[in-house]
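Presented below, as structure tokens, is a lone chain in the form predicted alone.
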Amino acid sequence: MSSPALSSLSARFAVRFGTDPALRVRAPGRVNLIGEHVDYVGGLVLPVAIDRAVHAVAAPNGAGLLRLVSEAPGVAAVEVPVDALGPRAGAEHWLNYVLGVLAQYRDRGWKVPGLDILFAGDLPLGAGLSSSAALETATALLLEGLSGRGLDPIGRARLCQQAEHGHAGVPCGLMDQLAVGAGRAGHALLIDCRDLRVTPVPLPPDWSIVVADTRVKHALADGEYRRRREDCEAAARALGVSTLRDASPELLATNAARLDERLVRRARHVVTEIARVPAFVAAAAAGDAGAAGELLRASHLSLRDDFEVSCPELDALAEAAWRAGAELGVIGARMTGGGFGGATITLVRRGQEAELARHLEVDFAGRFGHTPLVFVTRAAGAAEILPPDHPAK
């Protein structure tokens, strides 16, 4: 369903720029269901592309310039030669991920050339919900549908991955721009971030997605999350084994000792959170949703406790929904995204969804004074490029 202010975004682009735009694209945000922080190890993961997206529209300008424009609060416009598209710092660091893009598809020989751009969307942003991945997605399909060419998904996918890393300077796995451009409506994608094989897995019709957004992000979070990539590294290598996709539980209790207890306890993450993916897509498969409940509890507390990328928030969040129970339709709940804030995912009956939505709400805002943002999401489509006008999906 198309939000007034998405609906008029083309009118929007028009008035700004003085011209009708020539495409638009939607690029989905994203939840991971399961398989949280084991995509930089090749793991397995299961994240579904959401229905809040990021969307933008653009023309040729015809002047050499990048002239951007996010309708994010607080976010200046600001324009860019096409010739300087590198990394910028401060409270312009969030054009890394257009720019980086963007220098991506110039380094493989694509012609970049003025654009105008207005980017808008439902997405919450620092959410935990691949907001940057769907921005990187977006700028690629932007170029893409002006330019004439393409690339398939695992290749759009392994160039915005590239991007980050090199412009935003975040070290991160291939599963959030994968999920963005793979998604599939009505499903979860089982991912092997070894391969890159992607599975398609039905989600039960009467399971629904609600997300909490705690609304904070703790600024420890980025380099937190180098250090624990760095952590798996130095793992892996007192192991013996390429990656901790490798490993085993036998071969890490064997080995135990010779790593340090920080490194015990990320291993013991990532070796237990990559067993749960297939444990859970058979408990969905089977539609048992006191075994998935219990996978979604146990990935929580393997975060929160060996991989330490919890926060009280996101424990509140989730042991509410817990305490709530079958009574309010509760399957399962657990932390989703990077972590250090963000949101939770619960799953919930189908027809209890604002019921328990209310009791998350009231439940957090009793601990910490501010009401978090709760939505129900379904399991949506892939990113895409669409007619200016057409309504957002």
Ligand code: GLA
Contents of the next structure:
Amino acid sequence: MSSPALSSLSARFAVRFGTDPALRVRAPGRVNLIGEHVDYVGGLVLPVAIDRAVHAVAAPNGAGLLRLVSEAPGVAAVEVPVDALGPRAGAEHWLNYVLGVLAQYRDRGWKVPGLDILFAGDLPLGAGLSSSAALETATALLLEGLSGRGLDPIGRARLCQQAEHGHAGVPCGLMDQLAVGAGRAGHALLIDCRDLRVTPVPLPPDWSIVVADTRVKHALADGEYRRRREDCEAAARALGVSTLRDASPELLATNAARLDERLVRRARHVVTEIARVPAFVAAAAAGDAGAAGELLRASHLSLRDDFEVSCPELDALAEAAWRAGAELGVIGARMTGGGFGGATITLVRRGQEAELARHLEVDFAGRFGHTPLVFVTRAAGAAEILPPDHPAK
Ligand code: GLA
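Write the structure block of the form predicted in complex with the named molecule for the protein whose form predicted alone appears above.
Complete assembly follows, chain above in first position.
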């Protein structure tokens, strides 16, 4: 979504629906610093909720209808009867993140009333920054706020994940929904996806996060995601462990010869990536930029070569950051999120963000003919319910 004047969201709602909103919510996007494609095997991940978010305002309409309006460019307003919450395809695919969540609450015995909802915000959509999880969580918080009761963050994250599995057809892990629902300003979240323990990790104050969105999303991304999960399950079966979280480098090395070569590479990514997460946390705690940068680079190369979820655009942005190096304050860079398009993150010394951003834009545009969306972001707090007239930020 472009950056509308968020502070007048209530006014725009009133113009649209002829009444004042009863509630406002904010649900942030996320970047993942390291621990990619390991949440669904119970691994360790290190996401950061960011200061770009989906905002939504809503009011009950007593009409038995969901009247949904999004300020995202090119998205048509829709009306859906509250008893018709089934999955949607084509241009209405985005509705799955809203209807799927409402259907999940309904299936748990909650009453879903007729609602008018206006969605807005400044989180780029479909850019690998968890706009889906943000939309799901925003919807969940609206219903909870209007119902006067609520789930705990883990229960809500699981419900949103089930909505994504059931309605959007994406067999995602839990990282995105948890990052959106448990973010903490100034911190990354170390999440152990086996027991869902969340440990906030302070980020060095002079490390800044620059996001570079390629603005591409390659076809088949969802199908490939499913195939990676299946490969991980097949590798775990072949290694005799219940998930790859339980596979050690030694176990993999001993059994490599009898495993399909592709499964060896998939498992090698997972096993090495999980090990990189605590190493990165230690590097951040020590302010060791050199070690952190090496880990980010190793993560990207592993995702590119062993897990095969990168693409030329992501590789180009990561390589441009690596090339810029210390001269432009670069600590490290890698793709973030599911891959096949989407965005990279570059950690850069505070004060050098603008120079680095310019370098990435020029380098990328020279090669692909369009400019990536590059912006500086900060670690922000979790999704929350706000008063309807709350100013934007
Ligand atoms: C997507 C999924 C997450 C996670 C990442 C890859 O964002 O929604 O659950 O698997 O890809 O780390």
